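First comes one chain, alone, set out as C-alpha cells in the form predicted alone.
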Amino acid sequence: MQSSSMINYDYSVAKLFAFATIILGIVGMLIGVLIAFQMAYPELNNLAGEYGTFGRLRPLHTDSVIFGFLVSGIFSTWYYVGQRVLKVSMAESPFLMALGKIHFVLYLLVVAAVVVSLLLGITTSKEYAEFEWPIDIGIVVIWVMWGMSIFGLIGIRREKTLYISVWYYIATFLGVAMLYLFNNMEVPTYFASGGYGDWWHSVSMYAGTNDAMVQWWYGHNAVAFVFTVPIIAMIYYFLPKESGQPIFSYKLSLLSFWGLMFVYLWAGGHHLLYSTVPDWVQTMGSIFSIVLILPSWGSAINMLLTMKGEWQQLKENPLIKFMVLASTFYMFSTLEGPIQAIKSVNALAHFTDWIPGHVHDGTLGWVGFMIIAALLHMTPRMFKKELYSKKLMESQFWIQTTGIVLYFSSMWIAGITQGMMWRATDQYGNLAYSFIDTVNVLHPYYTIRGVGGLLYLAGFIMFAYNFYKTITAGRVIEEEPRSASPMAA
C-alpha cells in the first residue's frame, strides 16, 4: 500500500474553483455594496436604467454570493480536503480528473446563464430559487457531478475511516439535492399551454400556502446545507491542521452532526409566522428553532475548545484569528436566529432590517471568514509558495471585522426602530407614523450599513491581492508545512 506521505495530490480542480471563489466573491460583494447604498441614496438606482435598479440587482447579489462565492468555495475545499482525508489523489483516477474539470466548465456556463437571466429580469421570483427551469436542469447536472466526485473518491480511498468533514460534505450534497429538487418542481408554461408565452417561463407545481411552506422549507434549509453544514466541514479540517491541535471531541462532533441533520429540517416554518400556514406549523418551526441552539453551539464550542491551551496562536497566526472569530460569529448568529423565531419577538422583527442584520453577521463573519481562512491555508500547499504578507492579513482581518460590526449593529438598531415605529399608535389608536417617517429615520443607519459593506469588500480585495501575490511572487517552500502556514512578515 502506498504511504500517505508519498501520495502526490492533484489540486488542479481545487485551484480552478479557488479562482472562481475569489472572482465571484468580489462581484457579489461589489453588487451588495451598491444596493446597500441604493437603500440610503435612491438616485443610485438610475445608474444603468432598468439593469441597475435595486430590484434587478438584489437577486444577482444574493445568488452570486450564495451560488457563486460560497458554492465555489465548497467545491474548492472538497477537491482539496477530500483527497487528503481519504488518502488518495484524483490523478489516480482519469475518470475523476476528467469529471472534475467538466464539473468546473459546466459550473461556469451555468453561472454565466444565471447572470444574464437575472440582469434581463428572467426570474421565478422565489427567494434563493429565482432560476427558470433550463438553468435548474443545469444546476442539477452540476450537483450530480459533484456527488459522483464525492462518492467516487470515497470508493477508491486508502483511509477506511471517514473523517467527520467527509460526513458534512456528504450531508451537503444529499441535503441540497433533496431541497432543490422538491422546491424547484415547475411546469414550463410554453409546453404545457400549446405554445403560449416564452419557452423558458414556468410556474411552480405548488400553489398558495403549500408553495410558501415548500419554499421556506427550502429557503431555511438552504441556509442549513449551504451556509452551515459545509462550513463546519471546513473548520473541522482546517482549524486542527492550521493550529496543530486535535479536535477537542470527536464524539461531540458526531452528536452535533446528527442533531443538526434532524432539527434543522423542521425549523423552516419560522419564516412564515403570522401567515396563512397552519398554526401548528408555525409553532413547530419556533420550537425546533430554539432546540437548534444545542447542536449549533455544540459544534461551535467544539471548535473553540480545540484551541484550549493554545490561545497564544491568536496573536501569532491571522488564519487562527479568522477561524476563531468565524466560530464566534456562528455562535452569535445561531443564538440570534432562534430568538427571532420566538413568536412575540418575531411580531416586532418580521419584515424589518433586523433580519438582514442577522443574515449578514452569519454570512460575513461565519461563512466569509472561514472560506478566506480555508483558501489561505490551502494556497501554500497547492502552489508551494509562502503566503505573501502577514501584515496584509492582519490589516484585512481588522478592516473586515470593523465592517461586520458596523453592518449588523446598524441593522439591529434600524430593525428594532422600524418594528417599534410600525406598531406605535396615538391616543386614538391610529398609527403614529407613516411608512415614509420610518424611511427618513433609518437613513443614517442605511448609510452606516453601506460603509460596513464597503469595508468588508475592501478587506476581501486585500485578500485577493495577497492570494495573487502569493502565487506570483511568494517565496518557494521546499517542504509542505505540517501545521501553521508559512507567511512573510
Ligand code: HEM
Second form
Amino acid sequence: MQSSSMINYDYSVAKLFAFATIILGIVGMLIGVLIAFQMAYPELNNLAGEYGTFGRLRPLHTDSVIFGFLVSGIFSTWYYVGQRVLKVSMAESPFLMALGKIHFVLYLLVVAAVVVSLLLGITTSKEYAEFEWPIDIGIVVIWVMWGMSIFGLIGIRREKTLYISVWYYIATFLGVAMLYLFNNMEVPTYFASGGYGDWWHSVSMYAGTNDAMVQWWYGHNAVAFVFTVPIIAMIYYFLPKESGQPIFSYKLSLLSFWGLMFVYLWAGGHHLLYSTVPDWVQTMGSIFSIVLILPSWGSAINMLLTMKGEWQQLKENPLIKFMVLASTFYMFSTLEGPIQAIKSVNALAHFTDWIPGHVHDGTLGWVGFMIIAALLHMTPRMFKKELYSKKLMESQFWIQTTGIVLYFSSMWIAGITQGMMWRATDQYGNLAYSFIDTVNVLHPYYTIRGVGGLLYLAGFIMFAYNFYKTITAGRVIEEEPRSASPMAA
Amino acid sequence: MFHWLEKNPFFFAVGVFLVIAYAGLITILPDFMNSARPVVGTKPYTVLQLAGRHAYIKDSCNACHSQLIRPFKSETDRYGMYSLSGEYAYDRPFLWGSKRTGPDLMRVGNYRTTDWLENHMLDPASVVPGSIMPKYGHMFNNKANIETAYAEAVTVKKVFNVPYDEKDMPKLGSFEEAQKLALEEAKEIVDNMKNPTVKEAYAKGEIKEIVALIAYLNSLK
Amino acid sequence: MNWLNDNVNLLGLLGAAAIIVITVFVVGKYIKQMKTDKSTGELADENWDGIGEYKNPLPVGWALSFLGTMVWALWYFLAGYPLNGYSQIGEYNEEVAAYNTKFESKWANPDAETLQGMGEGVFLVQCAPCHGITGDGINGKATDLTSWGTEEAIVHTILNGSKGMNFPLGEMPAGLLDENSAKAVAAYMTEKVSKTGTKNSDLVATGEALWATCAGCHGEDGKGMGGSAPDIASYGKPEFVASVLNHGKKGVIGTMPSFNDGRLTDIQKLAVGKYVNSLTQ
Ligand code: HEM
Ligand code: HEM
Ligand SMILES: [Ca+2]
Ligand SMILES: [Ca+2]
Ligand SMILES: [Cu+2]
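Having seen the form predicted alone, I'd like the form predicted in complex with ligand HEM now, please.
Next comes the full complex, this chain leading.
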C-alpha cells in the first residue's frame, strides 16, 4: 500500500472555494442579520430604496448562504477530501485540474448573476429555486462539471473501495441534479410568444397544486441533498481524521446511508400539510418524516460513538467541539423536523416563526459549525501553516453557540405564541386577536433573534480573521500532522 | 452486496439513483390530472392582473404572505372559505408561501378595497399602527410590465391550452388590443385612487405597477 | 380563554418539550461515554487517508427505535389517518358543526351585554384595519364611526347625499334641503321614525312638515319602500349596520367591502352593529 504522504495533493481549487465559502458566508449572514432586524425595526427597509426591502433581501439571504456559503463549502471540501480518500492527486490529471479551475470561475459568474438578478427582483418565487432560466442553465453546467470532477477522480483512483464520504458526495451530486432539473421546468415566454416582453422571463410548466407538489418535493430534498447529505460527507471525514479515531461502526454507516436515501424523498409532503394536495400524500409525508429520525440519528450517533473515551480531545480541541456540537444540533433538528411533521403539530407550527427556528437549528448549528470545522482542519494542511489562534477559536465557539441558543429559543417562543394566538377564540367563539396583535407581541423575540444572529455573524468574522492571519502570519509547519490540527495558543 | 457496490462506483451511483428516484413518481403522478382541473367559475388572470402578479413576485410578497387557507375554523373565520385545489388551476407558479409574517391573502379581494390598498401599500403603518410591512412607494413610480404579462398569457394559451379568448373568458387578442384592454380595466382602479403621480401617468396612457398590483389583489377572492 | 383545551396547542407544546428532552437525554448519554468508556472493536482491513473503521454491531437502542417508528408509521397510515377513511375537509366540517351547535345553544338569545362583548371582539378583528381601533376612521380613511348614526350625521347626509350601497333607487342626491330644514328633518326622523330620541325636540314639528321630501324614497314610515332605499327607521341601530355589512358601500370616502362571504354570522353582524352604536356615546 502506498502511503498517502507520498502523494502530492493539489489543493489550488479547494483553496479558491474556501475563500468563496468565507466571503459568501459573511455576505449571506450579514443580509440575514439585516432582515432579522427589519422584522423588529421596519424602518430598516428604507435603507436602499426598493432594493433594500425585506422581500428583495430574503431570497438573497437564503440563496447566498445556500448556494454561496454552503455549496462552495461542499465544493471546497470535495476538492480536498476527494483526492485524499481516493488516494490520487488532481495534479496527475491536467484535465481535472483545468476542469476544477473553470468550475470555480463559472461558479463566480453565476453567483454574480444571481445577486444582480435577485436585487432587481428577477425571480420565479419558488423557494431555493428562484432563478430564471438563463441562470438555471449556468447552474446545470456548473453541476455537470462537478460531476465530471467526481467521477473523473474516481476513475483514476488508487483506493479501490469508496470511503463513506464519497458515497455521500455522489448522492449529493445525483440528488440535486435530478431535483433541480424537474423543479425548473419552465417555458421562456419571450420565445414562446414570438418576441414579447423580457427575454429572461419564464412560466412554470406546472400549475397550482401540482406546482406546489413538485416544488416541495424539490424544496424538502434540497434540505436533504444540500443541507444534510454533503455535510455528513464532511463529518465522516473530518471528525475521525481530526481525532485520529476509527469510525465506530461500518454497519451503522451502511444502514444510515441507505436508509436516508430510501426514506428522505418520501417526506416532502410535510411541507404541504392541510393544503390542497391529496390527503394520502400528506399522510405519507408525516409518516416518512418520523421514520427518517433513525437514519439521520444513525450518522450522528456513529460520530458521537467514534469519540467514545475521548473526552480529553473534546475539552482541548476546539475543532472537535465544533463537530460534536454540530452532531448534537443535527440530532436536534432531525427530531424537531419530524415532530413538526406530525399533522396536529404542523397545524400549529406551519406558517409561524417556529419553522425559521427549526431551519436555523440545522443551518447554524449543524451546517455552519461543520463547515467551519472542516475549513479549520483543511487550512493548516493546505497552506502548511499552524492555525493562528486557539483562543480566538474558543471564544468564537462560545459566542456562536450563544447566538444559536438566542436564535432558536426566541423563534420557538415566537412561533408557538403566534400559532396559538391565530387559533385563540374569546368566550363568544370569535377570534380573539386581530392579525396585527399577533405581529406586535413578537417584537421582543424578533429583537432577540437579531442579537443572536449578530453574535453568530461576529463569531464568523472572528473565524475569517483567524483564517486570514493563519495564511498570512501563521507559523510554517514542516510536516503534515496525522490528526489534531496544530494551533498556536 | 453493499461492499461490492462500494468497489464499483458506476453501479453504486445507479443504485443510489434508483433508490431516490421513484418516490417522486409515486407521490406526484397519481393525482396529477385531478389536481390540474379548474373549479367551475375559475378564470385565468387578465393581462393587467397578471402584470400585478408579476409585481407581487418581483417584490417577494410571498416571503411574508401565504395564499392558502387551511381547513380550520380559526382560518376560515379570519380569511374566508378554505382553499380548493381547482382554484389554483391557472396559478403558474403557485404562490402558497411558507411563512405568515403577514396575513393570508388568498381572498383579500373580499375584504379590502382599492382605496384601502392604496393607503396601505404606500405606508402600511399609517392604516395599521405597528405594522412591520415595508412601504412600497416605488410601486407608485415603476411602470407595470404589461408586455411581459401579455407574453406570459400568450405562452400559457399556446402551450398549456389556458382558455383565453374563449366565451366568458378574458380576451387577449393582439398586443395592441391587449394593451387597450388593460388600460380600460385599469381605469376603475385609477378612479378609486388618490395618488396624483398614478393619475397623471394614467392620463398619458401609462399604467403604474401599483395599479396592476391592486388589480391582482382585488381579483383574489 | 383556555389555551390547553385545544388539542393542537397541547400537542404542539408536548412536541416542543419532547424535542428538547429526548435530544438532551440521548446526547447526554453519549457525552458520558466520551468521559467514561474506551473505544474498542475489531478494525476492518480498509483504511482511507489514515481513517480506520470498526466492525461494531448496530447499537441496540437505535435498531429497536428504527423498528418502532416503522410500526408507528403503519399505525398512523392504517388507523391514525386511515388511508381510505380520513378526509381533512370531513374533519373541518365536523369541527364547524360541533362549534355551531354549541354556539347556537349557548347564545340563542343573547342579551345586550353579550352582544356588546361579542361585537367588540368582531370589530377589533374585522373592522379595525379600516375604521381604526377606536373607530375614528383613521384620519378620514373610512367613516368615523364615533359620530356615525347621530343626528348630526343625518344632517350631513341630507346636505351631502349618500351613495354606494347599491339600492335600486341608486344615489341619494346632495342638497335636498338647506341646513336649517335638514336639522329639523333630522330631529323629526330621530324622534318619530328611527325613535332613537332627539336633542332638538322643538324642531320635530317643523321636520314633520318637510318629511315628504324623504318619504318619496324612504317611504312614509322610513322603511325604504320594500328595499328600494335603505330602511332608515333602523338608522343608528344595529340592524342598519348589519344592512351596511350585507350591502357594502362604495361611497365618497372610499369603498367598504360587503361581509357576505360567510365569515360573520347574523348574530355576529348584529353584535358588531351594537358595538358600533355604542361608539357614539
Ligand atoms: C447570521 C446568521 C443568520 C441570521 C441572522 C439569519 C436570519 C434569517 C432570517 C431573519 C430569515 C427569514 C425568516 C422569516 O422570514 O421569518 C432567514 C431565513 C432563512 N435562512 Fe437564515 N440567517 C442566518 C444564517 C443562515 C445560514 C448560515 C443559513 C444556511 C446555511 C440560513 C438559511 C436560511 C434559510 C434556508 C431560510 C429560509 C427559511 C424558511 O423559509 O423557512 N440562514 N434567516
Ligand atoms: C429528519 C429530518 C427533518 C425533517 C423530517 C424535517 C421536517 C421539516 C418540516 C415538517 C418543516 C416545516 C414545514 C412547514 O410547516 O412549513 C421543515 C422545514 C424546513 N426544514 Fe426541516 N426537517 C428535517 C431536518 C432538517 C435539517 C437538518 C435542516 C437543515 C439543516 C432542515 C431545514 C429545513 C428548512 C430550510 C425548512 C424550511 C422550508 C421552507 O422554506 O418552508 N430540516 N422541515
Ligand atoms: Ca428556475
Ligand atoms: Ca420558507
Ligand atoms: Cu422538509
